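One chain comes next, on its own, written as structure tokens: the form predicted alone.
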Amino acid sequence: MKHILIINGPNLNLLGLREPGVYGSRTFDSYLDELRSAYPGVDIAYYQSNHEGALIDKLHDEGFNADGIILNAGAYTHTSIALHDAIKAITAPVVEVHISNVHQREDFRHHSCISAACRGVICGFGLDSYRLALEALIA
């Protein structure tokens, strides 16, 4: 059975309630069980936190076991050298996430420090981007 974590950013447990024409109005758990529901045969974990230290932690601690990472960095993605380093450093593969088209944002969001480091890049499709980045992680 493989082993995939998403690991979530800043301000993502907050899916369902912050800028719904933007994030939708789903949670991220209620999506999380209906991918579960769809791979039984993937161990999906999953891992949220609001705080750069923490989501490295998570990076490191997984990073050397898992089969791969889904990673949305939320807005570290703009800003995080240090995830860029961390990715870097582990073997599992990182596929980088955003529920938006973040080339269709503002102009800070058009630059990501951690896309050299992940395997690829997915964006743009609501929640489905995580089934994509799974699907390319399994294959």
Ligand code: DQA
Contents of the next structure:
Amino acid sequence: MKHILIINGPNLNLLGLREPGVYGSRTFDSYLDELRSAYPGVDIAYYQSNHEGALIDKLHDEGFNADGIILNAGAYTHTSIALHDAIKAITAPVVEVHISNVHQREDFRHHSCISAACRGVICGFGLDSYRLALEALIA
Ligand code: DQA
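Can you swap the form predicted alone for the form predicted in complex with the ligand?
Full assembly next; the chain just shown is listed first.
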């Protein structure tokens, strides 16, 4: 069985409440239930934190064991060299995901500090971005 970890960064605990016009009105827990049901052969672990250091600790803890990591680093995507370095430090492939198409949004969302360290990037497909990343990691 493949072990895949989904990591969500800051403010993503508020999915369903936060800017529903941008991020939709569904909670991540509800989406995760559906994803797990659709992939019974994949062990999908989940972690969310609003703290940069906690995200880095999680990458260190799981990044040598997981078969893949799906990372939505939220706004830290655009600021965190430390997350870039953590992704480079581990062996598990990391797919960067975004719910929204960051390239259609404000200029400050167009640059990612982590893309170059990731195996690939998926953005703009709503919550389905996570499933597309999962497909890529288990292919
Ligand atoms: C996001 C896009 C980021 O720019 C933003 O800061 C987020 C969410 C997305 O999933 O679309 O928090 O990563």
